[in-house]
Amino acid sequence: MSRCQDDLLELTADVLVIGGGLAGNWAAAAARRAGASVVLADKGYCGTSGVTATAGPGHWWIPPDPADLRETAIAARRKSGFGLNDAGWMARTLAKTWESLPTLETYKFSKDEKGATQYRALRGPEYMRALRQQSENLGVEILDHCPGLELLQRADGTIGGAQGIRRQAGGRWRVNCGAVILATGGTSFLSRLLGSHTNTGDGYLMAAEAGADFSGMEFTNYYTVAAKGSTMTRSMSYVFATYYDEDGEVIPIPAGLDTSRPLAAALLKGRVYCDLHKTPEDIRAKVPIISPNFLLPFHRWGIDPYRQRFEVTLHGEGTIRGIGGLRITGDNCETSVPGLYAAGDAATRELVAGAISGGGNINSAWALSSGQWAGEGAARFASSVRSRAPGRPIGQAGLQPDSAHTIDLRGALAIVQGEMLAYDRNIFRRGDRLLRTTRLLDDLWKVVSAHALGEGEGILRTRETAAMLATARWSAASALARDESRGMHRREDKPETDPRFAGSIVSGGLDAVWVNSASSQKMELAS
């Protein structure tokens, strides 16, 4: 049902998906498959909005048979995930994800050489558009360029809609529902990682208005290499780079996958420059097919990539390619919110990836496997539901200061990103800067809740900045509370890994940020 009322488009139904990337889709086909009437808002334009739509997802895809080749990749990504992730959530990852994109009829897989049909990994692009073809097949209603603002609460606590905003057509949207899943993706603070511009961290402010939790926020510290002055971040090719610093002089980089420290303490000193000439002739050839875009800004530059050297940064990836999110509760994607799913990256990967990156195939199984579980289960709660009355608005800092007062925006978010994304702070971490970090968030988190009211045409970047600064709070909190270095977090001043934190840092709270690990054993923030 829906109706338009003044500047209102109010609509009701069982199932409301927020968000229109990978997760959100397969969210939304998951529901209306379980038989769920299904709304779904997306910030942008459903199918080109996200960080998948320029990207060239691959999928963790493991044969079922024989059975030893899933246990053995489980075990091995176990070691690798120091013990935080769990062999049965990975098992369903895998067997979900299996069975699942060959039902993928919008999309045209490629073959291989012998004919055989190649399901792995697709081609970004036309991957979403197939993807909203599938919704759209299946009758979900899609809301483009309409971006949720605020979740809507019933008087039992349990969650019946969202509202938002319609930035194009203008005026508002509402959706009254049986349950809400949020697929709103993770954040890299703006770091101009490519396509993450709409990923702000909106789901994660949404869900813990309403008492959600988090897993893993301290794993917020992989970075990606890409030319100087571009959003590039497709690092295939950085595999045969050379690096050299200003001098010349070339850098040494250890065998494995993190190539992010050593650049990073290079780029403390000075600039960095990049060759991709040991890259071998038949990659070379592949990479227009393989990654069509990476070559692009060169092209515009001028620049020989393979032959010339060009200046490289490091872009942080935040909750994007690293693990944090909302806590997951049950086998379909619950938070600790009855009637709120999550799935992607706007949940916690901590039990797919355990302390390393989810990037890469891991987190399209995930985004493929959770928005499915979130559908089910989101559908199968709504259908609990009898009333579909609308709730409470409950949306708090840029929507309902205590006082409205003039708040400078950009300076704020400046101060996230010096936080969360400058290397001597995010990836040298230390207890002390953690500390200073904590309180001067924490300060600054005070005046924006207190005072920051968006209007307008500004009442999105209001709740943007305040979600990045939400999720940054968390964020360092959690990487304080974790006095040890593990994965991905690295601490210089507690270099070894700790039996005592073997489990889950869990993090919450707006006004008075909390951090407990899974055991329960509540750790104090110094403060």
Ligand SMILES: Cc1cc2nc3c(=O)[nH]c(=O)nc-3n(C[C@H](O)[C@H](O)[C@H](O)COP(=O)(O)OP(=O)(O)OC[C@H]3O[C@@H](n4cnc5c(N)ncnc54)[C@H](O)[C@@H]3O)c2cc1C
Given for the second form:
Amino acid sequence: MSRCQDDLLELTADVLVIGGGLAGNWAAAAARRAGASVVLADKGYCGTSGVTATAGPGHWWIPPDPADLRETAIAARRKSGFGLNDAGWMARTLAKTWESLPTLETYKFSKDEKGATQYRALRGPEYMRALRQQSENLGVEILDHCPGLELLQRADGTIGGAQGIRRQAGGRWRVNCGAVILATGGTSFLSRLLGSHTNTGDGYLMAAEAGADFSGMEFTNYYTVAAKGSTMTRSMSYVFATYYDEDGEVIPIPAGLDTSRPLAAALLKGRVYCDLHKTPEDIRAKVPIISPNFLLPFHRWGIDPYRQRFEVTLHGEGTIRGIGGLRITGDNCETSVPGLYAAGDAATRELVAGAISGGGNINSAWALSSGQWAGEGAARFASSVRSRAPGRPIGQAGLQPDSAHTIDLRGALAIVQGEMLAYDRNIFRRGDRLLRTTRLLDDLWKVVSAHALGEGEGILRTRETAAMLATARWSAASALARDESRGMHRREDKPETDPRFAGSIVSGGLDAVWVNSASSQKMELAS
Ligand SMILES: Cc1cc2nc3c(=O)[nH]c(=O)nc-3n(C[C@H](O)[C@H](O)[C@H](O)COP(=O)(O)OP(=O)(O)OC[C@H]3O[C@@H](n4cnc5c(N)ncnc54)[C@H](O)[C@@H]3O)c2cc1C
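Structure of the form predicted together with the named molecule, given the form predicted alone:
Full complex below, order starting with the chain above.
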């Protein structure tokens, strides 16, 4: 049911999905297949926004037979994930991915030379277009250019909808529903990571306002190499890269190590250059097909990257190919708030990735699987809730200030980016610097939450800034609490893995950020 009054478009549905990327579309499809009516709201245009739309995502794709193939892969991943991931969740994800991808009738899968259909690696732009088509065919009502700003909560504490703005049509939207799925992706704190400009952690903020908590937020320091001046972060193409310092000396990249650490160390000293002359011919032939955008900047600059050197930089990915996100409390991707579900990068990927990035195959498989589990769970929850009466809007920062004052949002974002993207702070972490970061961001939060008020288009920028600031605070607090090195979280002052931190770090809170690790009681970090 829909109603348009004054400047408000008001809709009623069983399930609302916020975010129309990879996870959101799979979630919407699953909820529809479970019999729910579904509205999906995306900040951009569903089918072109989100980080998959510019990528060439590969999936974690392992046949069920012989059975030991999956068992071996899971055991290997459990080891490389430093024990934070879970064999059961990995097995479910592999099975769900295997059974679901071939059902995507709207995508034209490639075939290899022997005629076998290729499901593992997909062409991102076409994949997203196919997912939108699937949602439309199933009768999902899609609201494009409609960012969600805040959740609606029923008197019993369950989540019963959300509201936001209509950027192109003008005015506002509100959906009253039985359950909400957050599929708003991760955030790279607006680093120049291709496809991530709409991913500003909005879902994390909305969920935290409802009281949801997070897991694995310390793992936010994944960085991707790109040609300087370009946003083209296609990591596959750099597997065969040779890096040089300003004097033309080759920068040694030890085998098996995350390349970002030696590169970041070199970048802190000066410029870094690269060429791709070691790339095998068959890979060169595949690059334009798998990553059609990758060569574009080079063509524009008149550079042959396979023969000539070019300058490179590292773009931070925050929680995108980091790990942290909303903590999952049940098999259907429930969050800690009833009626609120999380999928894809909005959810923690610790369950499947552990302490190292799941980018490269696991994250896409997770987005597809968690989306469907959340869709099924939300549909079931919605069927148990009779009322579709509007809930109470619970957004705070940027919406309900104590007293409104002009806030320098650019300045606030620059501070967040300074703490979350700078190599010396986020790659080479140290306890004293993290403590300083938590204090700085806590002080900034006090100002933003008490005084920022967004109006008109500015309302979105204000909420986005608050969301990135809040995300940075959970991340820094969790990194400080994980008083060891594990996976991608490397502490210069604590270089060893410590068995006391073998469990997850859970975090949450807005005015007072808290963390809770296996070895500590819940402790407040806000000063
Ligand atoms: C360069 C790159 C390459 C990658 N390659 C791989 C790979 O090969 N294999 C792999 O497993 N993983 C890969 N990944 C990771 C994978 O792409 C992600 O895990 C996956 O896209 C996550 O899907 P998602 O739907 O959660 O997020 P996204 O696809 O980012 O979608 C999030 C959506 O939410 C919308 N949104 C945000 N805020 C709001 C709001 N307030 N209201 C409404 N909508 C909102 C956004 O507009 C966007 O459409 C890669 C990531 C990157 C960055």
